[in-house]
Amino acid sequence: MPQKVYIETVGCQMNVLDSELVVGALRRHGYALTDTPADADVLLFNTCSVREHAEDKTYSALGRVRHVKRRNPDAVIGVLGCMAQKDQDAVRRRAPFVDLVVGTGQLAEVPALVDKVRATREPQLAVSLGRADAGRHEVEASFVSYDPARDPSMRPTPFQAYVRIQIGCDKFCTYCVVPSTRGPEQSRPPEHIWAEVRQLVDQGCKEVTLLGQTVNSYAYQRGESRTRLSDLIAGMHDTPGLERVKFVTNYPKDMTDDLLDAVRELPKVVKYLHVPVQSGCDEVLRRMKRNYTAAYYVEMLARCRERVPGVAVTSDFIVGFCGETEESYRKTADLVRAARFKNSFIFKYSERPGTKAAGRYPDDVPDEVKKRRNNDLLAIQTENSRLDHRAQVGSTVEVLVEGPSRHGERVAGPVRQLTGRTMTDHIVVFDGSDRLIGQTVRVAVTDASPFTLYGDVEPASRERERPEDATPVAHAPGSPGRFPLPLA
């Protein structure tokens, strides 16, 4: 019987991709994937340190699987990713039964480290150098860009995949742990990325999402030649079989006109930009070290909408950051009202040990105030989302069908509720058979909520359904969630 691996993933799309790559490597070593911890010989937890809640979830999950170790002493339990990189000592102290602690730059070593645990019965630690431990080149070299042969079974769907184009971050926002957990910013060579996209398309992938902590900062220099994100996208755009290209997450000051022109002019590029602003107050932005003002962001947003007509823009906000007054919060609320984002991810500030904010500023906004501001900002954004969605009622949109909706009830016979996304990344729910999954169909929008469009598939799209004997698309056991959070 093959050895079995179980994996849980929390956090952003980068973590989802990392989990796919780790499982792919273990499969090549003869492992099978299971979604039942009790059946697993190797249990892995790919972690996030951006918010305290994510870390708490990992420690809770570790507590739940401790019994597996008691019943099967040969089982190997591992903590991977950002939490492992940042808090290796705390992990081993709080969960001494953990056998592996593997940072973000050492994930390629997981199969060998599992074998070493089994051979020595000793815990194994593999993490990258910290920024203060050596010079930049040495630190960069310790964070390995890990993108081996892919494992289709671990993707959000068989026809959608993430592609890492960049690792690390050099922005040093004071609230963020990513520069220490993922190291210095490094862009992958464009020819490696283009080859990976071709490989994914050959495996049946129709949509790729390019990932980077600040993805629009991508720049690869070789001699006198410099490849920007717009050049990178143009180089993959005409790949036969590729239907859609996305990229997340963007940094406001790196939103260049050449990139916006590429979004407008290249038909396969999704007309959707995720550009976090975090606050509408200049003083809060200064303490966050975001390096722009609210006025700059508003100008950038106007430029996006001018150069890419109809573009959908989403954002991130942190409420209750150190020193945020009621006046500061009011400025953020005003910006959200005026900006009319498609949607926003809104979070209460969570102090993270090791960040500049934790050392410089007191976490002085009471939790009940954070909760109130969070709920109030959500209410403003919900109304904006409602207006955005209602404006699309009566239109016809192209939808890449991802699978059954969250409820997925059968409507009649083979027909059930399906879901997919438009070229502006709006979620659409409609009735159809499983044979539509993986197809791009035209849907007439008939209704809308603040979060979802509802509609009917046009007859011409139903005629393009796959044959009756086609195998329905299914998500693999243990595969990551379909809608992870954006990158920090």
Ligand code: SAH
Contents of the next structure:
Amino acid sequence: MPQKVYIETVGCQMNVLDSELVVGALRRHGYALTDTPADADVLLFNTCSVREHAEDKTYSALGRVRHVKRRNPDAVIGVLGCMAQKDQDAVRRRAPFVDLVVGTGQLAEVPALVDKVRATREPQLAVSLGRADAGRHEVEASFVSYDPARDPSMRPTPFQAYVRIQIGCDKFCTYCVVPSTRGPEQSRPPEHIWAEVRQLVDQGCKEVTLLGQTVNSYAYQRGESRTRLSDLIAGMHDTPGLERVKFVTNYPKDMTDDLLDAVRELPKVVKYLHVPVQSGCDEVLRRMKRNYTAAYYVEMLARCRERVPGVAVTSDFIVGFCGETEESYRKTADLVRAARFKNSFIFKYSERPGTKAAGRYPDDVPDEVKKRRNNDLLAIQTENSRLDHRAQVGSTVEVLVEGPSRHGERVAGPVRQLTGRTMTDHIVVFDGSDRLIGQTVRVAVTDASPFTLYGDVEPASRERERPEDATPVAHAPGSPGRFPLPLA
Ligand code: SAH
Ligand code: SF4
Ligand code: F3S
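With the form predicted on its own already on screen, would you show the form predicted in complex with this ligand?
Shown next: the complete complex, the earlier chain at its head.
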């Protein structure tokens, strides 16, 4: 019987990718994946520290699996990723039954560390000592020998994959732990990325999402030659079999015209930009150290829409940041109302020990005020999302079919409810047979809710449902299925 590994992932897409890589490495080490903690020999938690809530979720999940060790004293429980890097040995003070604490830069070592716990029953800690320690060697280790070792069964779907193009972050927004959990910003050599994309496409992948904390700051310098994100995308665009290229997350100050021109001109590039503004108040933006004003962002947004007609833009917001007054919140609400984002993720400020904001500014907005502003902003955004989605009714959209919708998962039969995304990242739900999964079909949009389009597959696309034309794609066993993309 092979040893079994169970893994739970919270946090951003970077973590989803890291979990895929860890499982890939463990499989080559002879492990099989299980989705039942009680059956597992190794239980891993890939963690996020961006908000306190994400950490609490991990500690309660750890509490729930603690009993596994009572029945199976050889079981290994591991905490991986951002919380491991941030809290290091403090993880074991709060959860002493944890055997393994592995930071974001050491994930390639997980199989060896598991073996070591097994052999010695001594807890193992592998983390970077600080940002300075997370240097070149780690980048090379995680980029060259690590990223190609992937596990298709862990992907969002068999035909969609994440590709890391950059690690770390150098922006140091005052509220944010990421620069300390992920280390300095470093861009991966373009040739490695192109090779990985080719490899993924050979495995049946149709859509790649390029990942970086500030993905549009991507730049790789070799001698005189500099590869920007626009060049990187152009270099992979014509890969035969590749249908879609996305990239997240963008930093407003680095949204250059060459990138916007590439998004407009290259047909495989999804016309969708996630560019978080965080706040609409200059005073708050200054305390956040975002390096732009609200007016700058509004001008950048207009430039995105002018250079890429029809582009869908989404944002993140933090409400209740230190010193946010009713007046500053009102400015944010005004910005959200006017900006007409396709969608926004809204978070209540969560003070993170060790960040600049925690040291400099008191977390002085009461929780009930944060909650009220959160709900209020959500209501404004939901109305805009409704208008944005309604505007698509009557049009025909190209949909990459991802799989059964949540409703469709419960129904078995020749035709059920499927879901997929358009070239502007809008979610579409429609009826179709499983043979359409993994294909791009044309859907006439007939109805819309704030976050979903509804429609009918065009007859020409339905033709392809005939068995002779289509290869059905099933989720590999153990696949976690589609991931909800909102962060922790
Ligand atoms: N690198 C990306 C994403 C960072 S984390 C970027 O710069 O946009 C994702 C989102 O979490 C951020 O955009 C921000 O809105 C939110 N966030 C980060 N730190 C936070 C904190 N301390 N409290 C609440 N929300 C936070
Ligand atoms: Fe955090 Fe700012 Fe870096 Fe985004 S850009 S990861 S919010 S420090
Ligand atoms: Fe991602 Fe959370 Fe780390 S958002 S980078 S997993 S702190």
